[in-house]
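A single chain, nothing else alongside it, follows as structure tokens in the form predicted on its own.
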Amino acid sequence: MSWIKEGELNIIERISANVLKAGPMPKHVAFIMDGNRRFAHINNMERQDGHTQGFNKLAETLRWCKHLNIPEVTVYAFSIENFKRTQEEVDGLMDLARQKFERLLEERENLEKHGVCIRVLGDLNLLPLDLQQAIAKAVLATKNHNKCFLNVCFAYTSRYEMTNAVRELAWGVEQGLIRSSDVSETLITECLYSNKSPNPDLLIRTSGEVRLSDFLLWQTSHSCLVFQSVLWPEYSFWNLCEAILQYQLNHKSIQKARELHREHQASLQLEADRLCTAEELQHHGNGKPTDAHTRQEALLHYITCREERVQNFLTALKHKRDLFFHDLCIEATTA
């Protein structure tokens, strides 16, 4: 099964899509693709066949998103918690992932035609080396595509992602790239695996479960959450339309919450900058009082220096992460 399923919507689907597109549309949709194993059990199939059906449904869902002008999709493909399943099932999921990422490389021209950029979010070090290498090749092969984006969360949990972001910040402080006082909610966001993507507008979970299972906890604090009872392999265009309608009904309140949060973040950052500036002035001025003009100039200078430090840190972090993928590809070539 191809990653990109070709084909047009039927006339009723096209009409419905056009009606939906008259309202506010999500630009980024995340899916917890739950229900593959239950689908297999109900239909007397092997679990592995259920997971294969789930991948096929993903390809179909990406086609629907393309027709609905949704440029970015994030999917929960494999949780770190899934390593606790039976070895047979874990091995089967790893084999399926190998097949699909190798298939992706074979479809490079088709992905380029549609401008699909594939990103894999998670700790690849937890995966078999050959799978790491296949993923790295796929990521590098599509990294310059910019029409639509598919983020595959593999060997991922949100708490692990946040813990890793803290480790990256500690590394930046140890390297002298940033100060501990530079750490903020915005900078933590930039250190997450998902730093290249806007937060999801809409998160959908199938199978009737009403929990997030450690998926995008940081990124979905101001997203529309929709829980649907349908099993993932049975997901339909109409289920997606229903979820988008829920987003549209709640769009104004979501946007208002996001705007208030942005204003609050900016206010906190300004207050932190003022405190740091005051400490520096007190230190260099031996406790002598300073006038308002001097304080304002010092504040602007501090902000400029902090932003420069942060940008240098983020550039170094990006280089470190890019090098990881490049090294995997070189290992695969020389093996």
The other form holds:
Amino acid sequence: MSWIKEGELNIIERISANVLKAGPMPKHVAFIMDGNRRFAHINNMERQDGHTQGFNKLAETLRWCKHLNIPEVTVYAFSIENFKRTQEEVDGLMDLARQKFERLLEERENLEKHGVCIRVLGDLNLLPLDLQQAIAKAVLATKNHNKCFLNVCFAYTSRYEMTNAVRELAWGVEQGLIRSSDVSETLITECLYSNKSPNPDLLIRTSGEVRLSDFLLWQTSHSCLVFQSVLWPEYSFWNLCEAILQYQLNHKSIQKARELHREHQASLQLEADRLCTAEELQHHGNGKPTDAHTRQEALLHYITCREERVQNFLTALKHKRDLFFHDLCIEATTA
Amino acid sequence: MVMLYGLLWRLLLLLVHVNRALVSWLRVRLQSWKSRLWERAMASLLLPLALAGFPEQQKNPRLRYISDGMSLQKLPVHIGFLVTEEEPSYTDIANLVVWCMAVGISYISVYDNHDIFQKNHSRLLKEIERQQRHLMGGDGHPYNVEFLSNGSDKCHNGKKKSKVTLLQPLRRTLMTIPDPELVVKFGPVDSTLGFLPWHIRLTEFIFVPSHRDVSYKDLLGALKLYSSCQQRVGQ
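Next up, the form predicted together with its partner chain. The previous block was the form predicted on its own.
Now the complete complex, all chains and molecules, led by this one.
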């Protein structure tokens, strides 16, 4: 089954979509696709079939998002915690993933036509090597597409992602690329796997559970959270519309909260920059008190240097991550 | 055509708001109707209301709270109250804190994204002490509250019994305190608004429309809901 389901919306769906689009629309929606196994149980199917239905529903949901002009979608496909499941189920899920990523490469032209960029976020080292290689090929093949973005969280937990970001920052400080005083909430965000994406505007969890289960905890701190009781394989266009409507009802208050948070972060950064500048002036100064003009100039100079350091560090980090995928592809072709 | 869709969208939002207001009004009417019905039933049985309750627990409210806590399948060790409403009510939050302590919850976190409680924590503490006296009926032993407020100022009150923490977004690393198992969100905003992102990985969220005039029954309802949910933790 294909990653992208072709087809237009019917007339009622189209009208509803146009009505919703008259209001603010989320630019990035995240899904916790929960309920595949319960769906399989209710319908007397094998668990594996439940997961396959779940994937089909994902393809359909991407089609709806395309029609609703939602350019970015992130999905929670497989958690690091899911390795605790039975070996049979885990192997089944790995096989499904293998199938789908290999299928993705067959649909390369179609993906290029729609401009779909696929990213996979997670601790990919935990996966079987052949799956890692298939993922690397898919990611590199679609790297430069820029019309819509699908982020698949695979072998992922938010805590691992946050810990990894901090590890990268520690590496940066060790390498002398950045100073420990450069570390900030913003910089941590830039080191997450999701650093190429804006934070999700809307997070939807199906199957009625009301928790985040270690998914995008950092990124969804100011997102609209919608919990729906429908099981994922039964998700409908109307469920999606209902979630988007909830986003629209919360839009103003969440925007206000985001703005407040942004201002707070900016003032913290300025305070930190001022402190560092004052320390530097003390170190390099000749004991004479500095005037406001000198302090201001020193502050601007410090900020410019800090931003340059951070930029260099982020470029090095990006290079490190791209190299990981390139090396996997080379291994695959030489194998 | 675009204008028409714009109008239809506004109409849709209006319908949703009307629907919500109606549901909320009906809920309030139903509650007050139920309580009047109970009073009338008691009166018709010629029983004074006081006898309709449990006499011992009327005299000692603590026993009632303790028994409620013990009757639940599971009780959170750490509960969070996330207030998304603009104007917080110190009395209502203080009531919630006192009830939580009475029921046996060890850690209580209170959060709002404007840092109002953070900035006025001494007022909140006074309110908690006042409500303790009011709700516990002047019983001789007050609960001991240790206040943790961004690390810099702590109020100790004898032995540690329950800890109330006021949290600034992402500032405090609660290394020794367990993750909140339950967060009760008050208000209309469907977001965590920056509440402890690291710590809420497995937290259950329960939504209560408002913290204003929140009752013990509302809190108990949330705790009952929490006690019935199952976590698979990936399995």
